[in-house]
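One chain comes next, on its own, written out as C-alpha cells in the form predicted alone.
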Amino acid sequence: MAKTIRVEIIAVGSELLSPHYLDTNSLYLTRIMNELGLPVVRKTIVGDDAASLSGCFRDALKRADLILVSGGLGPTEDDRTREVWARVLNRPLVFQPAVYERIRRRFRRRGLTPTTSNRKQAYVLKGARILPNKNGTAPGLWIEATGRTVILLPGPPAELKPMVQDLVWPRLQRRRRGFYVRRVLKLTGLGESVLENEIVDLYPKDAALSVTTLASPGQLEIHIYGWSDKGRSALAGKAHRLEKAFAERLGDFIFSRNEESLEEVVADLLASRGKTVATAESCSGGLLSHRLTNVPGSSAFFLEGVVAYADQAKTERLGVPAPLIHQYGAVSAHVARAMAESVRRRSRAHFGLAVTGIAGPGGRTPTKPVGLVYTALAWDNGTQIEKNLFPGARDAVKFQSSQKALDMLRRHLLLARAKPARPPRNRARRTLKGHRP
C-alpha cells in the first residue's frame, strides 16, 4: 500500500492577517490537493515576520511531506520566504544570471528597468529548481530537502495559478495516491430544511462517496464528493448517477450543474434564443443590473437599466402614473408591474425585470415589513408579478430581490421551449408544491 503524503499549505503575507485580504490561493491549491487523492492535514497564515516565518516552516517540517508555501517572493524588503527557507535548511542563495536576465527581460517588454530590489528576486536557494514565471517576476521554487519537498510560488493568484497548472500539477502527478471527483447542484426558490426533507432518503451508503449541502441568501447547493484510490471511471460513474438522482427529485428548482451563477445562466438562454431584457430597480439598487452586465457579452441581450430609487424617479424615469404610487405604495403589485411594462416597453426589449421592496433597516410600516419585496417579469403578452418576504439584513434581501427576479425569468425562458413533463412523485409534489416560485 503506498504510503500517505500529508500536505501543508502555508500562505504568508501579514495583509492576510487583516479583515482586508482574503487568502484564496490555500482553496485552490486544496482543490488541486485533492484532485491528486493527496489529503491536506493542515493550513497556516503567516506575517512576514522572520521569527514567524522561522517557526512556522521548522514546524511543517516536522509534520508535513509536502508543503506548499505561497507569498513572500517579491522585491521589497518585507519579502522574506526565499531568505527565511535558506536559513531553515540551512542552505545558501545563490545568484542566477539566467533568472535576472529573465526579469530584465519582461520590464524591457513594458518600457521599464528593473530596480536594484528585483535583483533580490534571481538569488535561489542552492540545489532548487526554478520554477519559470510567466506572469511576473518572482520565479517558483521545488525543493528537495530532509525527504520533504517544498514548493515556493509566488503569492497573486494569476501568478500562482499557471504555474501551478504548467509546472507543479505535472510533476505531482507521479505522487499521486487517488483519484477525486466533485459534482455542484445549485438551487434556489427552496428553504434549507425542504431540501433536506426532499433528499434524505437519497443520501450515499457508499463510503466512496459523501454530500454537503450549503445554504445563503436565495441560494442552496448540494456539494457531492468522491473518493477512490481504484480509479476514476468507476467513481465518476457513481457521482454522475447520485446527481442524476438529485436532479430528478429537484427538478427546475436546480439551476446549475456546472458551478455558473444564476446570471450566467439566465445570460445564456436569453443570448441563446435571442431575447433581451431592461430591468428597473427601486430597493436592490441597480444589483440587477450588475449582475447581469457582470457577465462577459452582455450587451447581445442586455439593453438597459433604471435606478428609480425614488418616488419621483419612478413617475418621471419610468411614466408609473403618480395616482398609482399614492394609492398603492412604492412597494406594491401595482408599482412593480407598471414598472416592468414600462421599462420594456421605453427599451424595446423582450422582457422587463422589475424589483421594489423594503431592504431595511428602517422604512417599514405596520402592514409592510421590511423585506417584503415585488419583483415582475413583463413580456410582450403577459406580466408576472411575485409577492416576496425575505429575511436576512439590508444585503441579504437586495440579493435575494435579484436572485428571486432573475428565476423568475430563467423559469419562463426555459417553459417557453419545456416539453411537456412527467408528474413528479407525490412525495415530491407533496413536499414541493408550497414552496414553488
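So that was the form predicted alone. Now I'd like the form predicted together with a further copy of the same chain, please.
Excluded here are partners and other molecules; the one chain stands alone.
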C-alpha cells in the first residue's frame, strides 16, 4: 500500500478572519481530495500579513505532503502569497512575459489596460508550473519542493473551481490513493432521535465505512462514506448493501438517494406523469411556490399559486366561505381543505396543495400555538389533511410547512404509481414501528 498523502488546506485573507466571510472554497477542495482518496487533515485560515503567512506556510511544510493554498494572488499590496512562498522556499520570483501578455489580453478584451500592480501577477516562482486562469488575472502555481507539493490557487470560487477541475484534478489523479465512495439518503417526516433508534443496529462494524446523520428542521440526511485503497468495487458494494438496508428499514420516509431536493423529486414525479399542481398558501407566504419554481422547467407542472394572507384573500381569491373562517378560524383543517380544493378547481390543475398555520412569533391564540400548521392535498378523488406542530422560529416553521406539503404530494404520486404494478397487499403505506407519519 502506498504511503498516505496528508493534505492541508490554507485559506489566505484577512477578510476570512472577519465576522463576515467563511472559507467556503475548502468544502469544494475537500470533496475533490476525498474523491481522490486523499484525506484532508487540517484547514488553516490566516490573514494577509507576511509574518503570519510565513509561519503558517513553514509549519504546514513540516507536516503535510500536499498543501492547497487559496487566496492572496491578486494585484494589491495585501496579496502576498507568492512572495512569502518564494521566501519560505528560498526561490526567486521571475517575471514571465507570456503570463503578463495573457493578463493584458484579458484587459484589452474589456477595453481596459492593466495597472502597474497587475505586473505583479506575472511573477512566477522559479521552477513552478503555471496554472492559467480562465476566469481572472491571477494564474495558479504548482510547486514541487523538498518532497512536498504546494498548489497556489486564486481566492474567488469562480476562478478556483474551474482551475481545480481542469488543471489540478487531472494531474492529481496520478497520486490517487484509493477510492472514495459516498451515498446520501435524504428523508423527511421523521425526527432525528426516531431515526437514530431505527437504524443504530445497522451501523457498519466495518471501519472502511462511516455513517453520519445530519438534521435540519424538516429534513434528515444519512451520509454513508468511506475510502478504500483496494479498488472501488468492493467498497461500493458494501456501501450499496448498507444503503439498501437503510432504505428497506426507512421505506418511503426516504425521498432521495441521489442528492436531489424534495422539490426536484416532486417536480420529476409530476413532469414524468404529466400532472400539474397549484398552491394556496397562508403562513408559508409563497415559499411553497418559490421552491417549486426553483426547479428549471417548472412551467410544465406548476400552474399558479395564491398567497392568501388576509382572510379577505381567502374568501375572494379562493372562495373559502367566510362562515367557515368565522366558525373554525383561518388556521383549521376545514379552511386548509377548502383552500386546497378551491385552488385545484379554479386552476384546473390535477393537484391542489394548501398550507395554513401560525408561523409566529405573533398570531397565536389560547388554543392555537405558534407552529400549528394544517397542510392539505386535493386530487380528483379526495382530499388529505394533516395537522402539524412544527418547532422553531418563523423561518423554520415556514420551511417545514412547505416541506410537509411537498411530501404529501410526493407520497401521493408514489402510491398512484405503485397501484398498477403491485398487488393490493403491498400497497399499504409503510410505517416505522411506533411512528406514524
